[in-house]
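First, one chain by itself: the form predicted alone, in structure tokens.
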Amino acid sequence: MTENFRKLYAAAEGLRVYRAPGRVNLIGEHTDYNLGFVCPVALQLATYVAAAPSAGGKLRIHSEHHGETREFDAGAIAGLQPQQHWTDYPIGVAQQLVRAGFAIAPANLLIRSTVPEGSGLSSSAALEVSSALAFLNGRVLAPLELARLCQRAEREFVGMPCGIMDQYISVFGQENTAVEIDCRSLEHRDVRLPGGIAFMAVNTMVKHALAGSAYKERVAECAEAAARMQVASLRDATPEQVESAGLPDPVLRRARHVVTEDGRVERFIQAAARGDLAAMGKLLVESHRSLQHDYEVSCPELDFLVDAALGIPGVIGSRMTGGGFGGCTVTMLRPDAAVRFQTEIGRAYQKQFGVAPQIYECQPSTGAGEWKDVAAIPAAR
């Protein structure tokens, strides 16, 4: 990465590299913006931002994935407007840092990511958090404030009304453990996963066009349900309240998913604590069916991957993960079934859709920070 940086910018004096991971959410989908509970893991897949001071007052940002460099006036960040471009993510973060009192110094940035875009593994949050650390360049911002600042950038500049989960787990991820996040209190606890299991994400390689608009519709439908029931958020509603409130369809089904999903998160964690793999797998499947039928954010490709996975020996459970309408499934399986799973799911998906899915091992990883071993940074995906 240092060599590429030097080729781009002719020098690499003062170069520092920052890393922020993507994530896979094991369970707790579309509950974060309803102030509920989620249970993600940070991934070894990550975004790396190399940064070094530059002359001339310019902020230059190059993306290896997009093969493009954009240049900005470092002193004019506060006045920039969104461009519906990949640079909206780092520029939105830079603008939030300016508002928080951190000047954006002239710099050259090189972005490399192993988190596949559009996969539902949170490439956006990984880019936001790694960019924030690069702009800070050693200046200190409390971890929770870092996550909240990056969430604000996505909500206010990019225009996606996301919850806190993706930025939070990118900051607070832990090796070898999942993290339960209370999206109202913004507290978390480590969730030790039992032995004898592995998780794999399978990328449909599609992202349907309605994903962004439908996400915003779901946020609005949940807000309507909460208002009709006179609760602060769906976090405060019970399944009994939802069913008896006389909510119109589809608002009823949206609320039903959220309140039952919060319950599934807690039961999943309890099952993990007692090593009940069958119960964990059953909850994953229940989550998918709720997302498929009540929340209606699945798609034929995701449903096929889940159904096909459940027919492969050694698979314990499977569900879509992320916003939906494409992206990835996450499958829980016995480690000794991993090779067979990859072969069979890949073959079945390609036969059905004519596309080879990408498959990733989901190894819980550490959260964001400065990355010292520059030579060990993997190639971009």
Second form
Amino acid sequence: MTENFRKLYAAAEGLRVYRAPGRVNLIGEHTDYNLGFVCPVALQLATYVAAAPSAGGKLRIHSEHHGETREFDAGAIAGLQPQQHWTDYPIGVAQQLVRAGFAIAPANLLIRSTVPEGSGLSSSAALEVSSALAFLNGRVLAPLELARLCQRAEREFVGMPCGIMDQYISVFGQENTAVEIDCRSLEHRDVRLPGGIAFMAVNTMVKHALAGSAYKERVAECAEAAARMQVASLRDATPEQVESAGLPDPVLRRARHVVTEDGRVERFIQAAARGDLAAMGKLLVESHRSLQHDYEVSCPELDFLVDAALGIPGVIGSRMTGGGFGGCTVTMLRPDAAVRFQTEIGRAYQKQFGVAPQIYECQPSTGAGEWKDVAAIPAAR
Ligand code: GLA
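Switch from the form predicted alone to the form predicted in complex with alpha-D-galactopyranose (GLA) and print that structure.
All chains and molecules follow, beginning with the one already shown.
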């Protein structure tokens, strides 16, 4: 990466590299913007931003993935408008940093990512958080503020009304454990996963056009349900309340998903604590069915992957993960079934849809920070 940096920008004086991971959410989907619970894992797949100060007042950003460099006046970031372009993520973050009192210094940036874009593994948050660290370049911002600032960039600049999960786990990820986040108090606790299980993400390789608009629609439907029940958010409603509130369809089914999903997160964590793998797997499948039928954010490709996974020996549970309408499923399985799982699911999906799905091992990794081992940055995907 240093070599690429020199090729692009001629010099690499003062180069530092920052890393922020993508994530896979084990359970708790579409609950974060309802201030409920989520249980994600930070992945080894991550975005790396190499940055070095530059002379001449310019901020240059190069993406290896897009093979493109864009140039901005470092002193004029505050006035920029979104361009519906990949630079909206780093520029949105830079603008939030300016608002928070951190001047953006002229610099050259090089972005490399191993988080597949559009895969539902949160390449956006990985880019936001790694860019924020590169802009800060050693200046200190409290971790929770970092996550919130990146979420604001996505909501206000990119225009996606997302919850806090992706940015939060990218900052607070832990090796060897999943993390339960309370999206209202913004506190978290480690969730030790029992031995004898592995998680694999399988990529449908599709992202349907509906993803953005339907997400906004779901956020609005949840707000409507909360308003009709006169609660601040769906976090405050019980399943009984939702069923008896006289909500119209589809608002009733949306609210039902959210409140039952919050319950599933708690039960999943309890099952993990007592090593009850069968109960964990069952909850994953229930979560998927609820997203498929009540929340309606799944798609034929995701449903196929879940159903196919459940027919493979050694699989304990499977569900879609992330926003939906494409992206990945996450499957819990016995480690010794992993090789067979990859072969069989790959073959079945290829036969059905004519595309080979990418498959990623979900090894819980650490959250964002400076990456000191500049020589050992993984090659881009
Ligand atoms: C996207 C959003 C998250 C969350 C998930 C669904 O990844 O960025 O905030 O809402 O969808 O759980």
